[in-house]
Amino acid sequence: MSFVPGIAVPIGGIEKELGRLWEESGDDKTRASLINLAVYNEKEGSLQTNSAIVQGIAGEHAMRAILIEADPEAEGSSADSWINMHCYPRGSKGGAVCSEQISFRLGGLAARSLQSVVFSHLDSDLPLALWWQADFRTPVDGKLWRWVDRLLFDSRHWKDPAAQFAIVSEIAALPEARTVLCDLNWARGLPVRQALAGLFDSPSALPEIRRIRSLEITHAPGFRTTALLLAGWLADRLGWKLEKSGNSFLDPSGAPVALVLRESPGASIARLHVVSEGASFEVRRDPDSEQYVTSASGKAIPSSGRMVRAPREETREILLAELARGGRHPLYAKAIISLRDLW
């Protein structure tokens, strides 16, 4: 039996049918929405996957969810739509708080006219977060992106990161756009960046950050871009310039800094090893561990180490964090530029 994402309704009657659905749901249910979350995917079956994701997060972040499963290459034009609600108990007050979900399956011309078919169903003037789960295409459509407040994507899945980074950078630079780039892959590396930064908190360790001579990152299969974003962040913060070989940087003094990436099963970033002229710094996460182990040792600094809780890396957790935060990611674009020739 094929998956049905809700009650089938005509596209022209979505708002009317949503109103009827609320009337029939009873007085104990309260509609809630803090944001519009649109999710775009071009794979068959994505409506089922994304409906489950929305159901899993709507209880913690009320929204109007707009799910799109598109086939832009289909002949002609086709459009089907469904409505649904996700309701959760309202604690001691009784009743339930509900988020709305509108689902679309679009083909051909309808899929290529995304903004007119879908974004007419945004919930009033609430912010729009668009989670783009497909490859970006050129030319960039300014009419689409001027609606988007936060553009979510995951660079980990890109087969051609250089081309994709170029397109999202073009989107962010559009004069009419207000779009903030939110790479889930960048968010995935946040706890490692924090753990590494913590190793240089002591006065004795801080001078070594300017004397780093090698950077080694061990990452899981499929997480090379996660590791590169981490290297790009460090290169930008410390003023390193990538050499043409791509195997090393030059620091501001002209001294070389070796870059080594290793692939091994385990956590997305299993180990980060930084060696300076006078010390060694390590952030390590063992398989199935919920902790990062950090350590520092050397002739110039006292040996130290600690355990740092590693946030969960599931897409659900990262997505909730991105939806809850505001503002931009000012270091993200700089990290990309620092490794432009490696993507």
Given for the second form:
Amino acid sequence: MSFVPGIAVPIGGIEKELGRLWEESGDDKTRASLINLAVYNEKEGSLQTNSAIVQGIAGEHAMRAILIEADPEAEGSSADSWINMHCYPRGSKGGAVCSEQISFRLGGLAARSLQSVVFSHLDSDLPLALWWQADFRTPVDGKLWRWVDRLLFDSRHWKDPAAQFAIVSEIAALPEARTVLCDLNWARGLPVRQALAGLFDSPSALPEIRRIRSLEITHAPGFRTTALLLAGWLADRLGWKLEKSGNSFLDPSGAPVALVLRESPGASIARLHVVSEGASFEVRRDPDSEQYVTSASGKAIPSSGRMVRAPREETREILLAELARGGRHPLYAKAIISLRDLW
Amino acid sequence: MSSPSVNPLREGIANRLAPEPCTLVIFGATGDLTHRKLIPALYNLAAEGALPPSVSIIGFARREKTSEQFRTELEEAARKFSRTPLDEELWKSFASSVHYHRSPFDDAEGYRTLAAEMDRLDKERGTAGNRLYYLAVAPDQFPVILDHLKASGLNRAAEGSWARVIVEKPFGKDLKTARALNGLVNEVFEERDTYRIDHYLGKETAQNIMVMRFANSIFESLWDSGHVSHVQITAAEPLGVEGRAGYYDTSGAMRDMVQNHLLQLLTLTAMEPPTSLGADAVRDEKVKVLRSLRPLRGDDVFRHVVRAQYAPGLINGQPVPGYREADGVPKDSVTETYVALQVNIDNWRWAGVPFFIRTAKRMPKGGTEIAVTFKSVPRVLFNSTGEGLDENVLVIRIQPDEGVSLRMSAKLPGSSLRIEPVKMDFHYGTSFGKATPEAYERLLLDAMAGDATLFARRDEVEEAWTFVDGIEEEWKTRKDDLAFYEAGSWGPAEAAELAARHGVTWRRL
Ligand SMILES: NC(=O)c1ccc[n+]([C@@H]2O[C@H](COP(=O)([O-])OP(=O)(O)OC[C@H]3O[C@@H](n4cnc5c(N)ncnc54)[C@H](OP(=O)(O)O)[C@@H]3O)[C@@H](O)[C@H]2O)c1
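The block above covers the form predicted on its own; next, return the form predicted in complex with its partner chain.
Time for the whole complex; same chain goes first.
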């Protein structure tokens, strides 16, 4: 039997049916919401996957979720909708806190007029995070995007990153738009960036940051862009310019920095290895390990190492981390731009 | 090429000042505070990658033990008290930076060897001589430790590095001892290198008071004598004095809670907007509130302050003994376990607004909150029933169940006009399911980053003592004002009368 994402309700009666669902659910349930999270996907079966993700995060980040499975190429116009609640026990008195989920399966015209569906079901005054799980298309529809507070996407899935990035940049630059670009692939790299940054905190290691000669990143299949974002971040922070060959950078003193990307099964980013003139620095995550191991050694510095907790590599964890962090990501666009020619 | 002095990779990693690598020396490292709070906090920071990897921790105490034994004891404590489950590998990695240094506090040789140990660790870990000394000891040990730090030159940092000291409460037991203590500390460390911990300030909701007030235009424009009728600040706990009688009986609720935590909450509630979020800008405004507190002297003390002690009673249906029956408490003790005050802040903003402060042991329920009650609307429109309307009350709950609620009036559904109070309630735990970090985590990182905003400055501590001393002095002249309340009740009748004189009733938590 195919997956049913809740109670089927007529699209015009969603709010009323939600109200009824609340009335029937008893006094011990509290509705909570910090954001509207709309999730858009064009693949069949996405409602099931996304329901599971919403269920996994609602306990830590209460929301109104709006899931959309769309087939914009379909003939005519069709729309089905369902409502559902995800409840979590809270407190010692047996109460529960619940997030609402509204799901849509849209075809044809209904799928192409997304804003009318999304906007009529938002929890008013709460920010709108739109998680776009499809390719971005041109022309950019200002009516929809202008209202999005946080645009979530995962550049890991982009087949043409340069073109896709150009479109998201256009969205972020729409007049009156306040959209913050939130690439989950950038969030995915945060623990590695943090671990590497920690290695250069010590005063003996810090001078080595200007004398880096090679950067090697080992990534799992399908995570090349995650590795590129890390390389782009370092290039931007340290003023490296990508050489035409794409195999190396020039640092501000004109000295070369070799860039090697390796693909190997394992953690999304299994190893980041930086070698400077006087030392070498490594952030490593072994297969199935829940830790990053960081280490520094070399003639210029004393050896040191530390283990730090690594988040699970599930979309749920990364999404939660991104939602909890909030704020803008000014370094993201710079990281992309500094590696523009490699995408 | 010139060397960078700031790590360029730190930008954008976390929305806070980055903590700097250092050696943290904990004096009193075999004690309760280290085991229950400091080590679990440091472990969690390390596990999350928030602690710079080259931070070393040296535990300084007099008991004979090896670093290995010390780590094993700390592991047990961390297993019990850490807010996240202990992970073997992460613990091992963290513990490798923890060392034990055995020495009595009064032995100069112990400080010479400490210096040598720190130099060795600097070389081993490539750190530049930043030192953070944590005095996790009773205040009577401060002088000997500080004297030796000074004599051995450990209070002076090498060029380009820093040496800071973290001091635990109590910051003295009156103005005189606080001044002496501050004088002593400041002879050894400059004020900007002195970090006085009041862990209430490290709590998320305490930090949130400023955000609430200054990031929301609706509150700040109503935050004055034109709109506020009175403010109640309460810290209640169901516990008695168990196990702390020795200290508590010489201190009492006024010194233990009001002088520090509650007056800190009062300053955050009443302060003017600071010119920036810098440590001194914020603390300048807080200290102005303390200076504006109308001093209580002579009979005024007995008109404005009620002190009381718990008598036997019931907590959760179980009989509990009275304060004077507790182990270690003298049978004729007049130490207060309850104190209620009505204070005035003599400045433009708060002229005529009574502030009520109350703290107590053996209350029916525990909780800390700030309740701001707004003035009633004129009785013009909705007075046909003859009953007054309930005022709007904004409550900031500090613990437990941190959150904010607002009481408003609303019409009951139906054709008649009946108005009832309704509550709009925001619970942190409901919307944010994630556990918030412990106050000590935040405060340790801040001290390593050189951010003193959430620490008490010397003048704040001394102003608070000036106010409290006036009351304590007067109390010494009498005993007959001490009231009694049954354990498990909401306090003595005298406190209710104090509030009633202003037309106020104490809130039931
Ligand atoms: N415990 C808490 O949760 C808590 C909370 C807030 C504030 N505080 C404050 O924190 C401070 C410490 O409290 P605590 O509960 O941790 O105290 P504690 O358990 O009594 O520990 C005292 C520590 O000091 C050491 N010590 C005492 N005299 C010494 C000497 N002459 N030479 C060397 N070491 C000596 C002890 O070492 P030995 O093992 O050798 O005796 C022990 O490590 C106090 O000011 C307290 O008010 C504590």
